[in-house]
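So this first bit is one chain, no partners, the form predicted on its own, shown in structure tokens.
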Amino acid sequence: MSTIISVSNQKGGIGKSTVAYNLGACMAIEHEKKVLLVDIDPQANLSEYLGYAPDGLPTLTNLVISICMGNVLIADNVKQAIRHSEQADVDYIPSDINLASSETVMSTAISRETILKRILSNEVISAYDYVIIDCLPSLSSLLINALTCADKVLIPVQTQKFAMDGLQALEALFTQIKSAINPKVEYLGILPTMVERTKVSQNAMNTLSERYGDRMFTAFISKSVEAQKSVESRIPLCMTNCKLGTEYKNLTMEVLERC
């Protein structure tokens, strides 16, 4: 049975796409899990990381708009949008900049909060152990869709002075979704990212630990140029000998244990 993990935080620039890519790749490469990555961010950073280039096949944008237009997608329609990354050994559904305009179309769609759930039907995801959704930095209809179809929510938080900004709004949205739409969704954990050996970073870590306790991952991700090198080379960090590679291996083990 597939486990759907939404990587979410309404704050941008905190490493969500890097976490989604490297978590999925480590699950596949180190633990032989079958993984599907889904990019629902119009900035399409995850898609670029995976090496996506327009190829004439459907993207997530096409699938979303098709449902909004009243079409019923069958599994074969969705599977046409699935590509494979050889380097990360994962399948993925890419996004593109046109996904931003879908928010307007979604606003008038019937049962608009379940559009992504209909795309990621059991027929589509049954072949996968894990589905990882890279969410956009916004409390939007697309994020509501991600939380509606998720089993678990992983929240990366950059350890800086304003680390807590936006978390309260995300938690409020999570609570509403859980109570009204998706009672099965649970927190997977809070993941400290871009951790540095500075007083500001350590204070942020302490604040997160005090607030979230054991909901916070033991694993953390350091700030390092190796992350950008991985984005450019598209080589998963777990395949390198750098410190970040070890940190992502630790995170993956903890995620698998928590799931």
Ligand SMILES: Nc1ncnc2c1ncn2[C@@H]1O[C@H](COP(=O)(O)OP(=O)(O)OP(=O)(O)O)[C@@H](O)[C@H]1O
The other form holds:
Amino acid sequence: MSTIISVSNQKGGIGKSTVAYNLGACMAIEHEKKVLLVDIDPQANLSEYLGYAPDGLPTLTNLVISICMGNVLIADNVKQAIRHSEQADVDYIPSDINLASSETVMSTAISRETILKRILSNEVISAYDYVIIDCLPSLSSLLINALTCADKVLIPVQTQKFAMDGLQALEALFTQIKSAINPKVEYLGILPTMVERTKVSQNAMNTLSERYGDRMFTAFISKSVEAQKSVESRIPLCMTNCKLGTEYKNLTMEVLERC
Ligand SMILES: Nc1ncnc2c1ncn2[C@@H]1O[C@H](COP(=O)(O)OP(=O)(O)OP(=O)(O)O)[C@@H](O)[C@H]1O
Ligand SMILES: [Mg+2]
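Switching from the form predicted on its own: structure of the form predicted in complex with the ligand?
What follows is the entire complex, opening with the chain shown before.
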């Protein structure tokens, strides 16, 4: 059985896709885990990071629309949407811009919060050790779908002023989904990202640990240009000798322990 981890925070540009990519790659490269990354963001940043180029094969959009049309997907349908990234040593289901318009189609579908769950409920998916979902920056039905099928939720938080803005709304959504739809979902942890030596960043770290205690990871990710370089080169940070490489290795160990 696979463990499904949703990387979620409706705040934009705080490092979700970078975390999803590098956590998945490190699990695969350093710990020989079988990992599937699922991009549910119409911006498709994770897909691009993974080297996806449109190839005529189905993307997540096609799977979502097919379910909305009333089709029951079989494992082979889902398999066709899975690609492989050599560099990150992971499999992935890409997204594309058309996923944005599928939210309208989703709004009238039966049991619309379980669409992603139905895509990920088959033997092709359960053969993975970990499935990591990269969420989009909005409290949308796609995010509700991610929380509905997740076992664990990893929340990256940028340590800046207003870092906690929106966290309450995300927690409220989590509580609602846990009580109404997905009782097994748990917090995996709050991950401080883009940590700096500045007072503002350190204050945000302190506030987060006061508020979240053990729910916060011991691991954290510093702010560094290496993150952007990794996006450009597609070389996972755990394969580099930079500080972020060590930090991502620490995060991955902690995630594996917590799972
Ligand atoms: N630790 C880091 N230090 C510096 N820059 C970073 C770090 N992590 C990510 N970045 C950069 O910040 C930008 C946003 O990161 P990323 O795309 O991972 O955020 P996101 O939360 O997924 O954004 P969105 O909400 O738009 O999906 C990217 O340019 C990325 O390269
Ligand atoms: Mg992103």
